[in-house]
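First comes one chain, alone, set out as structure tokens in the form predicted alone.
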Amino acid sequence: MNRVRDVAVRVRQVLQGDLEEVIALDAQVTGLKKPEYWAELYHRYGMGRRRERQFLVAEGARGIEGFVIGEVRDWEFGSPACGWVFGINVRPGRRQAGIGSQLLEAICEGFRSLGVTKVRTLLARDNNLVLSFFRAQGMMAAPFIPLEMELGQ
């Protein structure tokens, strides 16, 4: 168990039982409920089926904390493996409690069992507080630029 500023947290696979909690926790950020999404994350992620898929989450005291979710891909983009982490989130009441940093160093130690030696995330240029989280954690541009288009009717 690791205990940072207070706050008592152990980083586990994410449980069925769990999704009820990250689901709430998600919709107290996100202001969105989406249950079904949820469910398929966990299917596809949290089952345990595939060593490359992790859905890990910070469960303290009060129930769960925070989750983080990711998986290693490989030759996407030309890129050798690397992980990938496409969903990290802690309660808002404990975000300045290290919390956020546990759970990326236990998500990036999975990658490495994996023989991974890169990590990578996407997210919103404006999304100031997890720019910040992960600069913060040593990450830096990537090699890569995001491009998108509409798609018309």
Ligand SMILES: CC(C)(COP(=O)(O)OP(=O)(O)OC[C@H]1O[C@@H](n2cnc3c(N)ncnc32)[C@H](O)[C@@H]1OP(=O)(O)O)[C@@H](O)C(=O)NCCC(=O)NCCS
The other form holds:
Amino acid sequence: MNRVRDVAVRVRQVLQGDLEEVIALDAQVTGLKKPEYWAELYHRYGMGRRRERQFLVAEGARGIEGFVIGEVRDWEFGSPACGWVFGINVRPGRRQAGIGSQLLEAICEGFRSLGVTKVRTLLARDNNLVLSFFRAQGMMAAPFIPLEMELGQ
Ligand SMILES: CC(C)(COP(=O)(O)OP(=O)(O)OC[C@H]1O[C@@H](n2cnc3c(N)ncnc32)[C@H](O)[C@@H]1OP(=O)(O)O)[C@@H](O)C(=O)NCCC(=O)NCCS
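Can you return the structure of this protein in the form predicted in complex with this ligand rather than the form predicted alone?
Complete assembly follows, chain above in first position.
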């Protein structure tokens, strides 16, 4: 266990038995309960079948305090293999105690162990909290721009 300020957590691979808490944590933050989505994510990222795919949780004395999900992708957007962080979340009330940093460091360690030297993420332009967090970890603007369009019916 690592003690960071006042919250001690252990970062480990997610287990099926954690899913209910992960779903509740996500619902607390997003206002939406999505059990099928999380079951699918667990199936794809959480079963440890491929080291490139990671779904980690931070476990404290009172249960799951946060999670992070990501994977190593080869040659996406013409770029050599790099780690992508798709989702990170820490329980409100347990934030600013280093848990997010520990989760990110753990997933980056997994990426490094696969020989990857870069990590990327994507976030909403107006999500200042997540931007502050990633900037504090040393992340900088990447040489890509996101594009989208409506597909219509
Ligand atoms: C972003 C998030 C994961 C950070 O988790 P956390 O455990 O609070 O992060 P840490 O305590 O490790 O913070 C590390 C650094 O990030 C920055 N940071 C964290 N919270 C911040 C805040 N509220 N305001 C400004 N900077 C902040 C700080 O620089 C902090 O370092 P410091 O405490 O020494 O100042 C958490 O706030 C969260 O889950 N937010 C919602 C996530 C979300 O919207 N997810 C959906 C998109 S993936």
